[in-house]
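In structure tokens, one chain follows: the form predicted alone.
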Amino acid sequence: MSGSSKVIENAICTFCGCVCDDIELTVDSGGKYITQAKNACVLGKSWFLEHKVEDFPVALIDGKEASLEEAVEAAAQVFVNAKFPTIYGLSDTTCEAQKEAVAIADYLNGNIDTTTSVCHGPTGMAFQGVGESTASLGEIKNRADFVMYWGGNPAEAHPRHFERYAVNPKSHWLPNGKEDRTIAMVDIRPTQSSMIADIFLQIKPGSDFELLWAMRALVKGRAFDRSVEERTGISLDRLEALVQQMKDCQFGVLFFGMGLTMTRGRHFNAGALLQLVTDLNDFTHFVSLPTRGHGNVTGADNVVSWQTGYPFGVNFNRGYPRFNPGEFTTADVLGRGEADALCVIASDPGSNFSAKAIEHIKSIPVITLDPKPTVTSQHAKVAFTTATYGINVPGTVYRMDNVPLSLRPAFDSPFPSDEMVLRAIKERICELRGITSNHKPVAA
């Protein structure tokens, strides 16, 4: 290594939820971009390595290059001009740059919404429905002896939350790590997950509420239809000694994750499987967790419900926050062609929504915030290009446990960050609306 290469260590990673707080990356000499990201997963490692100084204007409008300031101008009359303007995206930038973006739609009167509202908004209705029983990954790293992973794959998606979370981990109350552990899965296929599982159920699609209730009714000695082994593909007698072990471990986790939130049932799945850990804590003591996807998603649910009440889809057009999923969501509000203005920040919608969704984003004027070039800025009015937190900016994130953490950039970027241009923006908009930025907005 050259005596000039920078070390940076106990940095954290904002790929996936994990956030692994334990990254030693390594900067060239030039600090333009990161030669080893030591400790790193797969997916980790390639997010360091492909990230670094790009050749990229900073900001586009209509597709030519322009200035920061002529970039910011552009946005806020974007913004000002629009009926209905919408805010999305959010899972991949700082709680602080989230702030901003809540600010802004609060000022405009008009939409916010994260990425959850197509992940795990389903648990964030069963939350507000049902409560539920949960504990940081610290706790179940050192104490769950029963692990279960419900319509999920961490082996893929999260690399390392088998070895530094829920799997492999010793501790002194689990001193040989796995062999101290049960570890269950429940999915509808087997995958590399379902390789290091002690048991494994394999329902039939559609079929999860179902056999959570045959769990709930079992764990409660309650009588039910016993056509349930029919319907999911799981006999009887695996289910009653399943339920066994869960009640007689002494620390169980449950997590779960867009298998059981993004199929037939949703937020009933995810409420029916928040009830049956509360029927277990009857005989013994049981978390639950949602596995989160994006790096800051569970920082932006905490963010937007600190700021409004609320973890996603709210709307602001009547002067205070509302939330009503399906009518205030992204996705719903493009396919019904209502916004008539959308901001994207860190997030591809253009790539990933419905056909009739898609085909709105491009016929109304569209603001981007990204490291990189992607579909959706390919059809924006103003594209800024910012700079990647965690690698180039400084700031909070949040782990899917809800345990905040400090950012420990590895090098500086010529962009500025989302929180910048979005500060940027919501004080150019105020003095557009003649209203002061400290203070909060008069509904209208």
Given for the second form:
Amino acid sequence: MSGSSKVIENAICTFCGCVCDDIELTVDSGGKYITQAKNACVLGKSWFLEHKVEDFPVALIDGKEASLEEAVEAAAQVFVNAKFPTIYGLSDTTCEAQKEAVAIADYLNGNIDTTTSVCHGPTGMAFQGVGESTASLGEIKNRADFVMYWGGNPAEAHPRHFERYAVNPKSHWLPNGKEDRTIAMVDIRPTQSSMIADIFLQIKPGSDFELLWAMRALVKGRAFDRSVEERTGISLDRLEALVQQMKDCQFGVLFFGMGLTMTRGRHFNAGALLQLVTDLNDFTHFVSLPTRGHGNVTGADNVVSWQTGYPFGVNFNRGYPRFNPGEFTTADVLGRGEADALCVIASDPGSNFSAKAIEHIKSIPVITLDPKPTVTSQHAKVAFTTATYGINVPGTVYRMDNVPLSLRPAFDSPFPSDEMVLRAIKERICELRGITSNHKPVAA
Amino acid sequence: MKLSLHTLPTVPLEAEVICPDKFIGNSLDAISAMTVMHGNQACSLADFFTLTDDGLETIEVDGDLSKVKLIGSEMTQGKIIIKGSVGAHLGALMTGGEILVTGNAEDWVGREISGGRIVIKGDAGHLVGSGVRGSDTGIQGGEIIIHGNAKNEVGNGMRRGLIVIGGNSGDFTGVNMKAGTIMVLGQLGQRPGASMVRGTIFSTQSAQLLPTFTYNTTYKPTFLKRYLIYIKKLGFTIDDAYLNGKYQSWSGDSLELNKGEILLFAE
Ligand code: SF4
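With the form predicted alone in hand, show me what the form predicted together with the partner chain looks like.
Now the complete complex, all chains and molecules, led by this one.
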């Protein structure tokens, strides 16, 4: 393609969970970087435009340059010698790579977990406990006349969520776009998002559960104590009016973010919101959807679920999958000093986990796969540089509403994809363990 | 039978074989060769423990067992004494017998038990007497007695039985409770009894309750005095003021049946 620049239409941005699939990318004539990313928001633009293929070594073993083959061998050795190997990350890579990672955990009888455990893990637990009434963003865009955001700031975290899916789009059922919708926000402080809301409830920090509980009581017509006004900072009159509006809408949606799932109460907060949505379905059609952060974290949930039966925090020590957040989630496994090897794919626990967990990371062999050096990779026994998904690597990603989309990469990278590296490690593990068919030996 | 830990496990050790039901009728050699899972590796009990047959049916285990999980799981009879601290899932699915721990216990003490008694002299982790994730039923009988503090979700989904916490309990004590009794001699954490259907939660301290709990009355519940005398016999110090005092009675959770009660010491 040298000589003229290349244009990729309908490319996909994987920077956030919106996974916008209408980006028009222009690639420089040398095919090495992107010069324009039409339709992308500011986050998406910097994701595309700042992407350069750097001159990193393809792999490092103990900080020294190594070939891909040597690094694959070293990584496989780390894995087969571990008693409690833990695989973590996976939210910023393709579903194809995620699948290979689950296979490795399965062959090794190891532990696998994704960044879901530190963002919407409580939501996953609440889905299991309460259930989920949901819809695709397409359905929401076309039909939802009451849109509520709880504990999130999409204007800054998912900049095109309003414009593409939930607030501004005009549709057959909502011909006037935003004017036909009621937008409500619940947060502990005003944000850029709350500025566009028709209704904004600024609640006292840590009172989400009480507010949701009072709203459930109002919806169901059950007795409750007025002290909730003081506890949450929201007057009963306002709450009653809001609940009435929710009951009266044609199609309501409740989006929720980490402001709800990662504050005290966690999975009970998410569960209370899902129960409120269930209660509202006695009166009208109401759905809920977590606003997921990383590009393909929803894919990680889907892949780990379809292969193991559980979305995250899965352990294969005994040869079959077991799910237990708190016991098998990476932050806890590392914090208690339980893992004896760690493989991190496209994440950086070395910079954002607890001090105890980071201390443990430094004491065990670590394998990292990332397009760029990270704090974790600095401590790695084996560090791979991999190509960036979406920009250099094709594959499948899931949008936050569980809709799969095929990536349209812009140009090639000299580095291998996560999928290639993981598959090579998997095959070497199978050789070392003497696994020849697709069936692993029966576990002890 | 005496077990003494000689090698500290480097990763979690799953040792459900440490259970009277598994030991009874087996020779020392057979017991020593029983399988424990050290992470993903199958090992024998003797790889970690020195076993001595003292002719007694009671199993005595000592050493730092904080990475040893599932001791006494599915136990139906006999007694286990743990001298020190113990790992997660102690006495899971137990139906009879007794477990005594002199130190602390990790999460999931007495998960889904339906009989027997577990006594922890120190503190316990999260989810004491709860059901596994995805199940709506916790313990269905038996007694779990924690002398120290317990963390969140004590008795999640509990259907029958007694849980006593000598110190404070964490958030969501008695969440999803169907029946049974939880007695907390210290402070209840946030949001006790959320979604409770029936059952009793008691505390000697005042607590902030959810809006869906309503105040009934202040009275002297006769049964409570019996319960307090009972747990006094188990080794707790109970102030006379609590034995003879009045208690506020609250009903909830109104989002469910509203037949649960929370009793808080008043005067
Ligand atoms: S909203 Fe998210 S997916 Fe869409 S362009 Fe912006 S960063 Fe990319």
